[in-house]
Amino acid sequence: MNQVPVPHDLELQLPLPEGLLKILLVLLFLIHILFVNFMVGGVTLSFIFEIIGLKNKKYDALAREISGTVTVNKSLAIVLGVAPLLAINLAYTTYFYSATSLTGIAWMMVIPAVTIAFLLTYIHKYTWDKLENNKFLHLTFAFMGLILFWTIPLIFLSNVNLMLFPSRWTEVHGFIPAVLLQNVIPRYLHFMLATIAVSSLFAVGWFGRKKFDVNKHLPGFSREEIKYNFYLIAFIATLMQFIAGPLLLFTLPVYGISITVYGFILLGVLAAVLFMFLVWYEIRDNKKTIGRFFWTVILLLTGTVISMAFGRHYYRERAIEPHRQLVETKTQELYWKSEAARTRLRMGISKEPAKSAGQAGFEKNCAVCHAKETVLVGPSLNEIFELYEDYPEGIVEWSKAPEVKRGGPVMPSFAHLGDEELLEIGKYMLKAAAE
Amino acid sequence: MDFPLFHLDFIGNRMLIALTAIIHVIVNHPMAVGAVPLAALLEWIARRRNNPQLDKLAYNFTFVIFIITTSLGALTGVGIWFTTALVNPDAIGSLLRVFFWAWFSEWIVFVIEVCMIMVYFLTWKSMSLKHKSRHIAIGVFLSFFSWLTMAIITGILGFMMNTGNWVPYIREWSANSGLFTAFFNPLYLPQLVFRTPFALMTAGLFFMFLTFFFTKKEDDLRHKTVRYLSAWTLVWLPLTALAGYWYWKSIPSFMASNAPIAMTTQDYTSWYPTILVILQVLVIFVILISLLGIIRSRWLPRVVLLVPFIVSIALLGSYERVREFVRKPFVIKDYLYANGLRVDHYPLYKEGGILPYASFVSTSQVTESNQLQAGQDIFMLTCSRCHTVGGLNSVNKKFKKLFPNGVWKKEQLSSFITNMHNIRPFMPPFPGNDRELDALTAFIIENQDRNIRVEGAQTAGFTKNE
């Protein structure tokens, strides 16, 4: 019959409280995903761009400009995520590890396929004159880079995802089961989604600083025209949110919804309402001041995230707690069986008769090679007799220098026990022997 | 070892982490460290010069390092971590928790680096004109942060390997003066002296290597380049020699402090008077080639550069073998064993077996029926995070080693695995009571000769029978 396993925890503190641990944790992990969306837009809006490119030339050069800014965002996706990886690794060790375990061969291969995406966009990118005449091949460059950055996210969902109900851990065979598990693609669409609003925000921002010229850049296109378009790629994207959000939060397991949970994401909800508003006007009012609320939008939008993610935190605590406890429970019942199994082990009470110099020496550095009866790897102790009877020294100046006699395996030299250690061990092999 | 157990029963744990370690040494050790000085200082030389042509070709040198280091370098080094905790989570939960702020700070270096690497690159042409000087500055001081992230990684790799050295107090914050011993550890100096020169005598050769694809035959820019650089290689040549040999040198006394070196002797007499000789086929090659391409850089074939680099990862790798030799058994000395158990649970293993306290394999304890398939699970508890069963390093092909011939008597396979740790240290002492080691023997001899996989939790997940 199959039931949830509750494994034993780590018995190690922390190095740091556990509450700020988990602060920290939500708040680098958004810095990562924040370039994550960079990257992984940044890479979606340039090919849609290229594509439309291809009848309009001013999107080429959009899109390689938008590709320009994916080679840094890429690269700080990365090392930035590596500290909540490790925070991660250390709030959640069992429930971490085991989804990663369960999941192991893809997400092993997120290394070699963020290798591989990573080289496809510099390729991509370094080769846009290059392949100026032949824009199949450069775009079959940047598709399947595309397909890659859009699989990943994939693996890094159903893992999180899979952490949070160890009930379900015993039916998931491999990351396909995992992907399967009912929340999944909820949440890659809610990601998805966020990805587009968030690096088409980057763009009206990036695009539209005072420094950058437009004229120069990107011929063809108004400061204000660009302004206005990413604005309404990321309006359009974050109305839809409006109906992932909530098959998201429907689709979520009940055990893990609290007041709090729903406190954070109507919290959230409200400043994405607020942001809509905000983006709606300045999108309607398309005029020289595009764009003159900017910081405002950002901030609801900061605001919403911030909401969302920990809201999500407290989904997470909450959904694992009752396991959590049971862990905590198991751990410290090994802790005291083991402490009793120790101590009955220095009482003596599962004692083993003494034993004598030269049975002890024998049976920690000979016995794995040499038994009474039974040819192991070396002859048996009743062949040594026969060799030896009386004259333990022999067996000392062998061991000492074990020559190849037999033909078979080698035996390794003893020299290192000292001539005393070796005396009384071939003293005892002689009289175990004999008996 | 409490968690679902990935495993690898083809290429075996080890091997994966390895190769990782591996990709990411040979990527990070030329070009990152070794390159960037030496593409600042051909920048240094074609201002000076006014050269603009050399300019390009360092540029192009810095495209070259900084592809490479931020795809298959940075991954390859996130790649540690995720392999390391995937086949040993015990191991790598525990470290982490031990040493968590000294990677911490590694990670806050990483980050400097790999931002700076950005800056250099990407900014080289648009400094170009007027901030030129402001550019190579950066060049600089992007060397030291690439230089500074070895000089943490390989005193991080030294406490790693050196757990047999320092006490840690684990329930207690002073485990960080543990660390700090180990981590400046007999060989730390030697290594990070060595290391340094060597990287940028490689960086020197890389750089030829490339100048080959990057300047045309008959150009001028190619044999003056090629001469820069082979002058600039053997600079470094000498240091490195002296480094090494120094580094060398100091090996016998560091072992002899910490590895078990009575039961690895014949190992260990054929291994380290081959790292001099290894040490002494680079630096006659590289000597060769550098006179050669003062010289005559026409005459300079591209492949024979590519030779010392090979003995270079020759060279690296032999040095790695250190820590094989005094690998202990232990993760954490006297705390955790390298199979993910830790050494105060073994009381109560040996008496009531690890089935029991093992929560993700399919059988709670021995019985008559379940033999073989308890057998796997000791196995995987016990023997795979080291081991395949049918793969590389496969418990088969060991004892096939020890015992040629006939069918295996459970007594031979019993007495080895019950004495296993004294005579190869590096194994930890098998946990479970007397049944689990019959399963297990059971289990091995079963398969000596078949072919079998076992598959880890990845594909074939896990069952609880109770």
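Source: prediction; values computed, not measured. For the two forms, the rigid core is made up of the largest set of C-alpha atoms that agree within 1.5 Å on superposition. Residue numbers count along the first chain shown, from 1. What changes on going to the form predicted alone:
- Once you line up the core between these two forms, the Cα of L422 ends up 2 Å or more from where it was.
- Annotation: Cα of W295 displaced by less than 2 Å between these two forms, core superposition.
- A displacement of 2 angstroms or greater separates the C-alpha positions of Y388 between these two forms, with the rigid core held in common.
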Given for the second form:
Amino acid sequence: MNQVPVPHDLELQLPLPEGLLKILLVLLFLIHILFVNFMVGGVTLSFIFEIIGLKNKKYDALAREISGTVTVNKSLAIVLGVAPLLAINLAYTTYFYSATSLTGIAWMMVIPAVTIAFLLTYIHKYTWDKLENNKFLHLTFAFMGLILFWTIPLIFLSNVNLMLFPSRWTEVHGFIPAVLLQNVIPRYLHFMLATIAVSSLFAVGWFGRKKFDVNKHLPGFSREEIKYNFYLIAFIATLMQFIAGPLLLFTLPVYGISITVYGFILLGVLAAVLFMFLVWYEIRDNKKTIGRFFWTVILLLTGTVISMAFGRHYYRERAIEPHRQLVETKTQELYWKSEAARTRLRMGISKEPAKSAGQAGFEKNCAVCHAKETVLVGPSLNEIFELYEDYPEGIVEWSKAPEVKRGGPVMPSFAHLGDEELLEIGKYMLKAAAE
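Having seen the form predicted in complex with its partner chain, I'd like the form predicted alone now, please.
The text that comes after this line covers the one chain and nothing more.
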């Protein structure tokens, strides 16, 4: 962690209490990602069913109906993405912008890629009849959009993953190194399986509702068959999550893990197990009654998603906490140096070249706040001499765990310098005061 670039903080007031801002971030992001799942999963399912439809026309009609939902869900995903983006900028400014800078061109290409992907979905949707006899071209538009919709989440996930690990920032120079961090691919796999499961459940509800005219829009299908097919897809995708989920968990750096994180994960897993049981029961039950537990299934999935989201949030907080403490220390040091520099400027005090390791350490870390006879921000060396004469070890202990004695900001801890360097500095301070 000592090798990580540690910026100082800017004391700017947040528009909302930090805790509330982070709760809003989690909840608003969940709403946004719901429609992202509908969009990405919809594009994927539409492409697959259109290929199947080359041999069985009723699946081509199903692909067309799914395609019709993508453009609507796309618009909602974009609109609902503004709030969490603003929240993450406010709550995790240093980490978010550092990660976006390190992923570089790939992050800058997100907006152009999203724009092109949206245009391709509109072309695909509105040329269904015109390109009926040229399915290769029509599927090409769908495939190009699919590639973009699968690439954009990888860029985003590599970015938000990188912001959690400041200790890796010096290793990452561009998008590819960010993707190759140990837990990005498992996280991406986990997300893509979720898009299939969630969009399939959306299809169960959307195409299975009573107001939807199945005979008119999906000739050849029964309402029960549609529910069965999409329930089955959701079941298989969720079953695969029981492989992707542990893989993601075991590749996360352990310093962000806590009992609270495990607690949220356990709650999510329990809800997911009940979800799987109920979906399996729906699939195996009489097709005439399939879907009767639909809202219970949705409730259980919601429980899983919320539990996992807050577990991820607590992991994020623990993962960046050591770096936050370093930033806070750096901010305090900057404040003290700034105040001392102003005082020195007013008094015309200049620095002398270092003549020993202790003096070099003093000049680098202490001289901005301490002078021999003059009280700057901290006490003079003469006063320190009176307290610690012939006892430099006392200076070492104080420097490692300082306390408030005079009011004002507390002296930052210099424990990171180590006992050996602090002892040399302490000896120099006592020697300089005695001369």
